[in-house]
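Only one chain is included here, represented as structure tokens and corresponding to the form predicted alone.
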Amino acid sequence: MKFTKILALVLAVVMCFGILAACGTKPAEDPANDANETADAPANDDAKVFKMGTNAAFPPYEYKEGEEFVGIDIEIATAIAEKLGGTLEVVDMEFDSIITAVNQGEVDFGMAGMTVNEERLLEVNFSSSYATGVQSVIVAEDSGIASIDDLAGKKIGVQLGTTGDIYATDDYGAEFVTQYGKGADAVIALKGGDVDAVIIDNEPAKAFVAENEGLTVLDTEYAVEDYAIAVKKDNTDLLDDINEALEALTADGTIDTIIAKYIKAE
């Protein structure tokens, strides 16, 4: 008998043991492996992607150099789609495509060299401007044609949808004015003899006078205007985050330093 509860004492201990070498403590994990893990995490790729509706045949606002969109209107707005924690995906329109594009969710925003005028407020919000622009008038060299006064009664082409042609029609008539998809379209009329003179801002007018031998712009400036940047009327949160943007990108310098890039002082 007592043989029997000295092995029973002995299976006893040893079956604990067992439990305990079963049930240990987990051992406490390397920090340093956490670490690791949080380091070798991929990437964020879910930085917002903003589109950009606009005219890429405005120089120096918005153009192509071969397949890349580039001017003043590219880099404002690259570097508020940054300032935003985001990327520019530029979408080239006709310019009278723009708004509507804007309306129906195609584009977040449409940036080509538009002005604010009472009517395009009906239709989207503005953002603060950030760039003055000028219309002007080119005409043919020998065409007599020496100031605004000597539009009256003559043939005047411009961009479709731009300010150009709403001016023109408003104070010429429409049936002086003859409407283009594009600014280079009425230069290559005005060449022609299809028209007598385009309307259409200073500094694509000046590049497409530097390129067409026979043309000038006339002195005599036809309209000043403020542009800016075209937001869908519901889609206030873009438009304060745009305007803080260009708040910023002015008081550092960025937008005067892009502008000058592209218009060098006269």
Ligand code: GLN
Given for the second form:
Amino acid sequence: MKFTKILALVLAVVMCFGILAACGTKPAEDPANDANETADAPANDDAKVFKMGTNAAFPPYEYKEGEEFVGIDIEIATAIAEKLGGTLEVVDMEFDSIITAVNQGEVDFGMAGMTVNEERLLEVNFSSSYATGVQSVIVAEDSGIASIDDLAGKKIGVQLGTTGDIYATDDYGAEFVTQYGKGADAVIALKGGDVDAVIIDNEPAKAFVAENEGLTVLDTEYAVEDYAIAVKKDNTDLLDDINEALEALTADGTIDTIIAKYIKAE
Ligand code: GLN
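Which structure goes with the form predicted in complex with the named molecule, now that we have seen the form predicted alone?
Okay, now the whole complex, with that chain kicking things off.
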């Protein structure tokens, strides 16, 4: 072989490895990412695309890494869609719009660290619960607020339409509660001193505190809740399918593995 040919061959091999290495650094083996890539959908034209309505600003359940949707709910939903012979499409929206989107058929189900409660049960059906959520309180480290009792008369930030919003309004009065579209915006308001505390689910609370210096999560459980998947009331076939898939994914350890990937035991 001529030297130039050998050189070309060596270059080609090096380039191949380069490409492979690049692929390796992209978390392509992560099932969550399949959710974002319709190009990965099976060739089977009958494969159903399950649309999941969510609010991807709620780490570690659903959030964005660059353009990719990632998180516990995204991965569980991807696994459910696969079990049901389809693929997942994530539709990102305000948390407050998810139940309407489910009922108008814009999405097949809603999954957003969504707590089962009586008001919502009037509007949608919920799957069996796949996780526990705890409402927590974030304050500034130097706030002097040490417990839930200290919140009386304080300004509280919440995410609009969440259970944190409902409890805070019930317990402390609407005039003390400011609603934000995203949990992250409530946290920005807390940092800026516009509110004295933020009531939000524990895992996002921990994620927000980790990203923002000077904040802390009170060591009190304000409420303990069940997260489940919301399905339109007349869509009982899908509800049954989701419950069966959840049961199988619980039994084979998939759900625990996904949760453990995002929530490290303390
Ligand atoms: N668990 C809370 C609720 O269902 C918050 C969910 C969320 O903000 N994504 O209201």
